[in-house]
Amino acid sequence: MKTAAPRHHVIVGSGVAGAQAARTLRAREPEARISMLTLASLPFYNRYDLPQVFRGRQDWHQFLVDPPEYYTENRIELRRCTQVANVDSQRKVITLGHNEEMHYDTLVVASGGRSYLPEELSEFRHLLDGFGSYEQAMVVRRKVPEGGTVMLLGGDMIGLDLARTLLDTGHKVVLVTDEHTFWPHQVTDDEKKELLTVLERMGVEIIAGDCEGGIDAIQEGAKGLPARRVIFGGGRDRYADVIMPFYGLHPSVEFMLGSGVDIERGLLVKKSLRTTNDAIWAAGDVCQIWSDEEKRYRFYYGWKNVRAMGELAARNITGEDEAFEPTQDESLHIHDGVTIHSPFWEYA
C-alpha cells in the first residue's frame, strides 16, 4: 500500500510567532515538510533587542535567536527576501512575487505588522527613519552622534522602549505626543498626563502635538544644525538628528485579500487561531481573535502572547483543539513615581 506523502506546512513570516510555529511543528511532526517564507534578509532574530545597537552590540550574529545551521539541521526550508503575492485557498497554492507557485497542506500566516504612518505625514516619509529591522537600526545608529537628539513621533511602547536605552546611553529624546502615545495600552486622559510627567522625570522632552497644532512640515536641517527640522502648526519648530515615527502597527495582510479568508483590520480567527478557511491559521500581530468577554474580535500584543500564538497554532494544526488564553496583562505601571513598566517590555 502506498504511504501518504508527509504534509507540507507553510509559514509566512519569520518573527516570534512564525519561528515558534515552525519549532513546534517540527517537534510534533518529524516527517513533515516545513517551509518558512519571509521578506527579511536575516534568519529569525529578536527585534526587541535592537535598541542594544546603542550599547555597542552591532554584529548581526549577536541578534540571532538560532544560528543559521539550525534551519538545515531541523529541515526547515527558510526562504529569505521572499515576497508572497497572493494565496489561492481553493487550490491551496501560494504565488510568490517572482510568480513561483508553492502548494501547501496547511498555512500559518504570521506576517506580523509594519509601522503605521498617518496619511498626513506620508509626504515626509523620506525624511523619517524606521526601527523595525536590524538594517534600519544600524542606519539610525550611524546617523545619531554621541549625545545627539532623537525625536519620536507618536511614541508607542516600541518607541518608548528605544527611548529608555537612548537616555541611558547619553542621548536626548524628544517625544511628540498624540492619540497613539502608549499604544497598544489604553489609557485615560488622567493616566496619560501622569505617565507623561514620569517620562519627563526620566529625561524625555515632551511636546504635546495636539496643543502645537499638529505637525505642519518636516524639513532637512540647515547647515551647522541637526539634520532634521519639524515645524508645528503653531509656528514652533524643533531640530533633531533623526526623526522616527512610532504610531503602532498595521497588520501585513495585503497578500491575503483575495484568499477568501475573512479580514477586518487583521485576519479574523477563532480562539483556536483557525481562520474561516480550515487549512489556514494565523498567529501574532496579524490576527484578530474572538473575545467572549468583549464580544468582538481583538488584537493581543506582547512577546509572550505572540510566542504563545505561534505554538498554539502549530499544536492545533497537529491534532489538538485548544483555545488561546493571553499570558500578559495590558496595564501600565508607574514605579516610585520615576519609572514606567509595561508588560510589553518583557521579552524573556
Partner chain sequence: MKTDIQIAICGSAGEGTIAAGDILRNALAGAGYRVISFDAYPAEIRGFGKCVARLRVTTEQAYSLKEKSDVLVCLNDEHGIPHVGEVRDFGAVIYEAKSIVHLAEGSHVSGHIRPAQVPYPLAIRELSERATGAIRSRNMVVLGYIAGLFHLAKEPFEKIINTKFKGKGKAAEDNHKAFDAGYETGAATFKLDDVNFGPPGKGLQAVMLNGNAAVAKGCLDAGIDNFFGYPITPATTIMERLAVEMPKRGKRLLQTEDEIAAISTTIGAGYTGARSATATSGPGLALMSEMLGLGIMAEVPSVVFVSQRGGPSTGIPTKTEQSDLNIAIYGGHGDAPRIVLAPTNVEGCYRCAGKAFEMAERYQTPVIVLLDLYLSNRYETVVMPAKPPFEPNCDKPVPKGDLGAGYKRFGFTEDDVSPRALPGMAGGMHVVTGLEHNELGRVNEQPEMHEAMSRKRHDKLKAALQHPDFTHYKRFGDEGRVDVGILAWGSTVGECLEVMFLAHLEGIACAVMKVVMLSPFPTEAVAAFMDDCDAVLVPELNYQGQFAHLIQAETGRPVHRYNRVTGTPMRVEDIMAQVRRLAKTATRKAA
Given for the second form:
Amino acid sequence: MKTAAPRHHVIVGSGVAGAQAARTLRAREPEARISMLTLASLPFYNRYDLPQVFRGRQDWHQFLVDPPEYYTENRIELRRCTQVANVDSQRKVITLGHNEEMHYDTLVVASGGRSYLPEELSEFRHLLDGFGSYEQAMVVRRKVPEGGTVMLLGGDMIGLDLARTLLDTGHKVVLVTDEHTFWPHQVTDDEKKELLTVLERMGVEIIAGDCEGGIDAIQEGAKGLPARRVIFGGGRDRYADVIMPFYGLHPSVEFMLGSGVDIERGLLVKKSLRTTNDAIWAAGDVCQIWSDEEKRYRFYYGWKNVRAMGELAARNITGEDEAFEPTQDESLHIHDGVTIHSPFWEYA
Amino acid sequence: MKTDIQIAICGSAGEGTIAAGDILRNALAGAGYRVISFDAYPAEIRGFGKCVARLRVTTEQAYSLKEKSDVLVCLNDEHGIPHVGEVRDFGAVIYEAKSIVHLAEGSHVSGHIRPAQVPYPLAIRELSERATGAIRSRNMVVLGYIAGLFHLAKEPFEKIINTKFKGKGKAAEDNHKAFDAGYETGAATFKLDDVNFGPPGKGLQAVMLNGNAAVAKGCLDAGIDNFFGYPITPATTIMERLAVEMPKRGKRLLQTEDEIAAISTTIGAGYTGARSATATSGPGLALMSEMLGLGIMAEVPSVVFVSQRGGPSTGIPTKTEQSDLNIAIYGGHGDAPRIVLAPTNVEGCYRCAGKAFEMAERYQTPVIVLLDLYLSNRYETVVMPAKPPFEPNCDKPVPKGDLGAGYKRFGFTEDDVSPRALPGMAGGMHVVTGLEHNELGRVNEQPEMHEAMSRKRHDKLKAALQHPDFTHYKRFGDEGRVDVGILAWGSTVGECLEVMFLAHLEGIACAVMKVVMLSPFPTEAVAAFMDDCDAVLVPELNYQGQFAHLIQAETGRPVHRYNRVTGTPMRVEDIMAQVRRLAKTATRKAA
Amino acid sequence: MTPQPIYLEEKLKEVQESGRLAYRSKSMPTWCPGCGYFSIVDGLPGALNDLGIAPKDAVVVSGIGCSSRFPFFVNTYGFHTLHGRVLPVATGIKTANDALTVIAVGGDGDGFAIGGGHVPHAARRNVDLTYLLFDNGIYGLTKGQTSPTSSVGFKTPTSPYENPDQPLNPLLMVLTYGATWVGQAYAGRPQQLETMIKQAIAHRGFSYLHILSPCVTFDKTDRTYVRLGDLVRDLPANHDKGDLGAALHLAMDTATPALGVFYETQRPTLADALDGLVEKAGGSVGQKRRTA
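Could you present the same protein in the form predicted in complex with the partner chain, rather than the form predicted on its own shown above?
Starting with the chain above, the whole complex follows.
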C-alpha cells in the first residue's frame, strides 16, 4: 500500500515525445498526476501531417492524434498556450510564463525544436512564413493560390516533404539551397548534387543561393505579381506567393538555462535520458544523448526515435533502467534515380 | 447562416465588466442581431464582487439564455475560473495572458480550460497600457479583440463608444484606442473555435432595452404625469430612468420618504386625474398593501410596478424569484380585487406598463405590474411600434357642466364603473373614503350597501379580461391534444418556450400557455387549455407553487408543479427533464 | 367698549350673505356636543370664503381619527385617507395639480404617532399646502386612549395607572423640520382661529397650524376648556416671526401655550423645485398635466 501522495509528473511539450511520455506514464503509474505544458493551442497533433492542408484536410479536429476526451479520461492535465519561463530544480518548481508556479516531482523536457532562422534573414521575418504549427500551415494554405508559387529557403527535410505535396497539388516550388538543404541528413557535395538533380526532375526549380552571395532582400511583391519578391546577390530576383525558411530545427531550451542541468545545444542526457539532475529527464529533439561510438552527445531525429525517447524516459521514471537505442535508419537514398527515400518521410 | 452565439464576460465590478457587456450588446443590436442578455452582479455597493454579463446573439427570435456559452471572456482569473466550465466544446475562452502577481498553482484560467475548448490568451493589461497609458481600458481591449476575432464590423462599436463616452474627453479617445488595439490583435489571431457569426437579419430596427427600461419607456409613451418612488433593488432603475426623462417632458418625479409615502402620493396624484405610478419590490409592496386597499375602496387609479426578488423579508435582494404573486393578487386586508399583469419578456414590460395606465383609469383601480429581477435586468432587442400603442385617456368622465348636488361618484352603472369628477371640476365636489360608502361617497355601513359595493368593485374588473389591444394570455406550440402542456407566467415563459422547442425535437407533443393577466384570472381560457393537455406542468421560481395554487383554485384541476428557489432563472434542462417524465407517463396512459 | 347685543336673525342673515355656507356640507358633524373641532369646521369655510377660493378648487385631505372625519363636513373635494397618511396623499394631490388649494387635516395621533415619519418630509420639501393639526391629546375615535401629546401621568384605558411617556412638542419639531409657516391657535378662540387658518392658507409653502382643543368626552381633567382657557396667552407683541430662534424659544414653553404666528419665511416650494428640474432638463414648465 502506498501512503505517499501520488507523484506529479510534469511534461513540457506536447509533441511526439511528450505525448508518448504521458501515455506511458499513465499506463505505468495509474495514480500519478500528469501535467502536460505546451505552447501549442491545440492538443497533440502530428506535425508530419501538416502538408495535408493542401490536400483538403483543414479542420484541426482531423489532425488530432487523440480526441479531447482522451485527456480527460486519462487525467492528463493539458495546459495549452502555456510557456515555461523558468525551472527551479532546487525547489522543484516551474514558473509559467503567465506567472503561475507549479510544483513537480519529475520533469520531462520534451519541448522539441523550433525553426532556425539565420541571423541575416531576421530583418525579413515579417515577410516569411513558417510551417511549424497547424495555424502556420493554414496561413500558408490561405496565402497560396491555386497553382501559386512557394519558395523554400534552405530546404530541410520538413520543407522538402511539403515540397512533395505542393508539387503533387499543382503548385510551383522554388528551392533556394544552402548548407541546410537536406538537414538533418549529412550529405557530401556529390550526393547533394545528385539529390538536387532528382528534385529538379520532380519539378522543383533550384536556385543555388549560397553560390551567389545569398539573399539581398525580401520585399512585398509588386502590384499584379505574387506577394513576395526575393532579390539575390547580383540583382537577380524571383517572385513567389510565400517565402518559407526551412533551415532545420533549433532545440527549445531557454527556460532550462537557470535550472542547473548541463546544456550544450540541447539538454545533455545519459543514455537513460536523465539529465544531470535526478528529477529532470529529456526526450525528443531537445536532447543530446551520449553516444559511446562517437564519443560525443548527439541528436537523434525522426519520429520513431523521438517516440521511443518519450517512452523510454517514462519507463525509466517509473522504475526501469534502460538505455536508448536508435531505432531508425538515418540515411538518405535515391531510388531508381527518380525517388528520394528518407526515414523522415516515413511515419505512421 | 443562422447565428446563435452566447457570450459571457466575467470580472469584478471595478473592471468595467458590466459596461463591456452593455457596449457589446448594444453594438450587436446596432449591427442588426437580436440580443437577449442578463447580467449577474453582487450586492456590494462598489466592491470587487463578481460580475457576469451574458448575452445571446441570434438571427432568429430567442426566448432565454442558453445553458452553455460559446465564448467566455475572463477579465480576471479569480472570477473567470468558476465559469470556464460553462463554455461548450470548441467554444472560445479569452483570458489575461500574464498576471502581474505571482499565482499559486491552479489560480490561472489556463489551468481550467478543457482540451475541447479553445484557449485565447490575450495580453489585456499590456494592450490597454500600451494604447492608453493606463490599464483602465482593459474592457475595451477585450471588446475590440472579440470584434476582431469574430470579424464583426467596427462601426457599431465605435458608435456606441461615442455615445457612451460623449463629452468625457480623454476617456472616449482612450476607449477607442484600446478598442482598436484589441481589434488588431483579434483580427491577427488565428481562429480555432467554431463560433461563427453569420450575417445579421435584414432590416431589424430594434432597440436594446432591459425590462425596467422598457417599463420606463412604456410609462413615458403612455403619458405618465407623476412618478413617486423609494429606492429598492431591483426596481430602482425604473425611477432612475424616469428621473432623467420625465423632467424633459415637463413631468414631475419625487423620491419619497418611504414606500408608504410613495403609494400615498401616487394615489393622491391619481385622485386628481393624473397618470401616476410607483415602483418597488416585495418588501415595498408589503408596506403599500394598506394604501392599495384604499385605492381599491376609493376607486382611485394607480399603477404599481413590482420587481420581485428573493424573499421573505430582506431575503436575497440581488437574486431573482417569483414569490410575490400571492401578495400582488391577494395582499392586503378585506376583499380587495385589483388588476395584476405579469409581462413575460422585455417587449411585454413596455406594453404592460402602458396598458396598466389605461386599465387603471378605465376600471378605476390600482394595477400591479409584476416583474422580477431577471426580467427587470434582462436586455432584449425590441422592435418599437411606430407610434405609442396606448390610449392617452381612458377616464369615464362626468357629463359636462355643473353636476349639481346629486352627483354620484360611486353610482351603480351598467359596467359598474362610475363617472369620475376630478378636483377642480365645478359641482363635482365629493369625498372619497376608505370607509364603506354609498353612491354619493357618504359613509354607509348598511349590510345591503356593503354587499352591493363589494360586488361593484369586483364585477367592474371583469371587463379588463376583454381590455382591447392586449394579450391577456397566449398559447404557443402544438394545437389540439398534447402530451404535456406548460402553464407559465412572468420571466419563466422564455425558458418554457425553449423547452417546448426541445420537446418537439424529441417528438413530444407540447404546448405552452402564458398567462399575462393574473387578476382577474382568465379562468375559461386556462381551463380550455388544460382540457387539451394529458399533463399540465407549472414551472415557477417559488417554493410554494403560487401560480399552481391560483390555477387550481380557479379551475379546480390538478397540475404538476416544478418549483425552484435558487435565486437564478429557470434552467431549460431542468424543465425539460420534467416534460420528459410527464410525457412518458402520458404515453403509458395512452398505451 | 360695551358689548353690543347680537340678534340671531341678524347674525343668520349675515352668515347667509357672507357666502361661507357654500363651503358647509349637508352632513352634520358627528362629533360630541361641545367638541373643540366645531370651531375648526366653522373656521375653514370662513377662511376659504374670505380668500375667494371656490369649493371646487379646494381639496381637504384627512387621515383617520375624530378630526379626520372633517372632509365630510365641508363642501369641497375631499379625500378621507388612511391613518397617518394624510400628508403624502396631500403631497401627491398638490404635486399633480398646482391649481388646487390643498388642506390637510388630522389629529395628534394621526400626525405624530402613526404618521410621524411623513411630517418632516412635507415640511422640508415645503409642499405648498396647509396642515391643520387638531391636538386634543387623546385618541377620541377609539374611545379615549393615550396619544403622543398626552401629559405624563394622564390616565386612560391603555394607561390605567398613568401615562409614563413624555409628550412630543409638535411645534418645536415642525420648526426644526423646516416648515415655512408655523402657528398655534385654540379652539376656544374661534375668531382668532379663523384668521389664522386664513393666514396659513394664504402662505405660499408648507404651513402648519397647531390647534389646541379639549376632548369634552374623554378628558375631564387635563385639557378642559377651563384649564386651557387659563393657560393660553397671546404671543408677545414684540415677537419677530422671522426669528427662528425666538420661535423655538416660544415653542419650548408648553406650560403657557402662546397663540399666534410663531414663524414665517419664504423659500421655494416643492413645485418650484420640481419646475427647476424641468428647466435643468430642458423641458417646458407648466406643460398641461392630465388633470381637471
